[in-house]
Amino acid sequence: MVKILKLNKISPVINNVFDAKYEVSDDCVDPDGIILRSFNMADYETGASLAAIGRAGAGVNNIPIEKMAEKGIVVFNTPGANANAVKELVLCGMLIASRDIIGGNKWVNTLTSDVAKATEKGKAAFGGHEIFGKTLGVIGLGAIGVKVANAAVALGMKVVGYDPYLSEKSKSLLDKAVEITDLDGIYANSDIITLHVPLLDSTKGMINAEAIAAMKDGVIILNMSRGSLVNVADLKAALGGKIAKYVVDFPDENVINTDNIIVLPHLGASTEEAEDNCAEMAAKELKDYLENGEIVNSVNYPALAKARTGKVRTCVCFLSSAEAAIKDLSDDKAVAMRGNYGYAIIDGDAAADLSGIDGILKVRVL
């Protein structure tokens, strides 16, 4: 039987993939494999029959992947999954954030009579604008980046998209109306930015002094991707000014009640269907792994597969130092790196012997 933990509750989509041969629970010991969302394993003992950990989502924030990496557990995510669920939101904020709409319905619930006349003489204080026709700046142009971008076209907006890496699958299905620029493109021509890039120690506070100064004014910022990109200092320091709003999915101490800046409770992926999304992806993901050793969406090592072509598949994490050994092994193997860590898939009539070899770190036989 395998052992499958949710350390999350997770949405009950996983029973369909996940047949008789696993036991999903939310409390087994030593599991071969762990699917959650939120839960934070900075300091989670691992047993030494994990395998592969599924995460509901996109962002690894919360799993120490070097740290599992370095034990031979691939870590999954589950890239598009809530890709509509957050477009939706980013749309949401655009709209929040052009129209007073959550400052005239806080005012209307709190008039208590002759409230439609009344409603007509104070309406004017809650005006907005349209977007139609204003230029919308997307910053990534992933899964999420490009289904905001082609949805902003289908609004009648301008869209203007920046990505150094952008891919030829997202290429391909980026609306044709949408111009590719650089960063100071984004910032000299939008009325609304939106990012859409992950948190790295090259993105953290990307939006500082230096990028609001370059923007035009009056602009609208959209963070629906991490809440430490936005350098929050230096962005209140230009509210009500540079910038007119933020609209941020991430609640913290330093962006809760402030004039301009409108906090949305972490909403982004919380819809049913991007639950049921996500959690299927990753129990396929796991699935797939633990039953033929191929890896698809891994966030610490590469992505392999291969046909079975022998009667027993050894599968094998290591080291890059033992990369030359294991490629002499056999000629029935397909083996990729990722940095500093390699995997190996190996197909025979019998285990690999890999006797000798330094820097393995995992070994499933199959």
Ligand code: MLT
Contents of the next structure:
Amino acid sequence: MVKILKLNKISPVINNVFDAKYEVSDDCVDPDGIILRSFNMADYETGASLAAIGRAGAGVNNIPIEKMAEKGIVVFNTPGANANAVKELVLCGMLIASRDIIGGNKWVNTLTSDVAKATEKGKAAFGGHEIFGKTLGVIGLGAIGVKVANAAVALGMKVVGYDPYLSEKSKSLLDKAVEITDLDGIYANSDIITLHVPLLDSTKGMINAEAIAAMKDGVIILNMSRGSLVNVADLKAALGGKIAKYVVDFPDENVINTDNIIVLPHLGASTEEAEDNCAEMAAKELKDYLENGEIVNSVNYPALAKARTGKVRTCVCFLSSAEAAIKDLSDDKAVAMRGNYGYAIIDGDAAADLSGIDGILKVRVL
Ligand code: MLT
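Go ahead and give the structure of the form predicted in complex with D-malate, now that the form predicted alone is out.
Next comes the full complex, this chain leading.
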């Protein structure tokens, strides 16, 4: 029996992926695989049996991916699986920040008599701006950023985008009307800025006093990516002046109940469709790795696939110090590297002989 531990509530669609060979539960011990959403694994003790973790979502800041790599545990995520859900919330965020829909709704519910007349008399306090013709700056043009940029073009916005790692795939999917620029170009030109980058040491606090000073007066900032991308103290100092509104999908004590901050309860990927898509994709990635040793969409090991050519398949996670020795093996193999870590699939009539090779982190024989 292959054991899969769920660390969060996961869509039951995974039961269509994991067949009778699998035991999937909230409390199994010594799991072979873990599937989770936002459970914080920082202090989680992994056992020797654990081979892989599937994050049903895009962000992996709740998983210590380097620590897992050191243990030969492959971490997967599901890029793109919830992109449409997040895109739709970004569009909603632009609209509720541009027009005082939330304030107007609250106010209209306070009216007690002659409501229609009182509405027409008081509604002027809740006007706003259209997004048509405005410039949207998209920081990060991955699966979500591209969808947001293209949707904004379709709504009649001018769109400028920035991504230092723009992939060929993103380039091919991006509407030709999107102008690629740098961060200065985003800040100088955008009426609305939306963030679609992962939380990394290099992106933490990227929206700070210096960045804000370079923005247009009255800019709206949307953050459906991770709260810590924004230095909230710097943001608050500019609210109501340089920054008209901040829409954030990551509540904490510093952002709730603040004028001109619209806080949402991390709803970006919380649609039935996205939850199903993410769960199914994470489960398929785990299954493929556990059964065939193939890696797709890992965030700490390289992608690798190989058609089976022998009776026995040996899958090896290793440190780069073992690269030369692994590549020297005469067996039928595929090898790939990612930074300090490597992965090999070795096919043969028996398990590969790895004796004497230093830097092996995990070996599975399938
Ligand atoms: C993501 O990272 O995919 C989204 O923030 C949703 C989630 O955390 O599940």
